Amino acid sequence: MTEHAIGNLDEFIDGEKELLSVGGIDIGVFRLDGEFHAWKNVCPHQGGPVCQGRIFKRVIDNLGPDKQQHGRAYDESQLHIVCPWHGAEFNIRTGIHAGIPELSLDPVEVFVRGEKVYVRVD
């Protein structure tokens, strides 16, 4: 694997995204709470571009006994990124798909070294 610098730290603002091409690859890399993640811009649902996606809080369907959806609540420990495409949604932080557990976006390693932020890509 290829080790890149792709910024400085304070380069990326909490809470958002940027999307690089590195080594070929597109990539899109989040700081949440000071923490990185980092995955290839591919859905892995049918291919769309997951990253360009708009970052939003897990919602939660309040639903009654009925079955009935009654309002609609709101996450906040977990912020999702939602696939342009079809909307698939998926953890910024595990990567893992909200509804389907075996869907999950395919990662990659970034890391901080000084000031810098880095990522190794094939």
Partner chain sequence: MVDHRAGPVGKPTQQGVVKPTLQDIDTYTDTRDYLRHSREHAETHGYIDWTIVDMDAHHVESISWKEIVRFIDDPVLRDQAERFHSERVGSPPYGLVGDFGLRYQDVGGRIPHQSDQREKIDPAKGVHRDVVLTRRAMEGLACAYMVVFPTSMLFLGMHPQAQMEVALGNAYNRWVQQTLLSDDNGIIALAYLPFNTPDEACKVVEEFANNDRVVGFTVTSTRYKPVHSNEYMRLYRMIEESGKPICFHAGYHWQDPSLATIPTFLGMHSLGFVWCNMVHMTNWILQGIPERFPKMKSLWVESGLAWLPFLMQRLDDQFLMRQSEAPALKMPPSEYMRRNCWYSSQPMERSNIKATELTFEMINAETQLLWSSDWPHFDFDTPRVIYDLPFLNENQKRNILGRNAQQLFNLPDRPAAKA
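So the form predicted on its own is up there; where is the form predicted in complex with its partner chain?
What follows is just the one chain, with no partners and no other molecules.
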């Protein structure tokens, strides 16, 4: 595993992502509530460029106490990266598909040392 500095802490905007090629591997680095998450840019579905997709909030059913449905709502606390090939949605924090727990993104180790952000890749 080789360590690569990928930028200064203040270059990463919270709620957004950076797309990078590190040591020949394409990755997406996400900053959420100050925490960093990094995933390989390969979707477990058909190998699509998942990190190059758009970020959406998780959609939830808006159910009343009587279990009647009143449309849909967003869960503001859950952000998904959506693969642009077919729309598979993955939780940015866990890398797990929003509806199929067996399906998940390939993680890349990311950490902060001092004022810099680093990843480790093969």
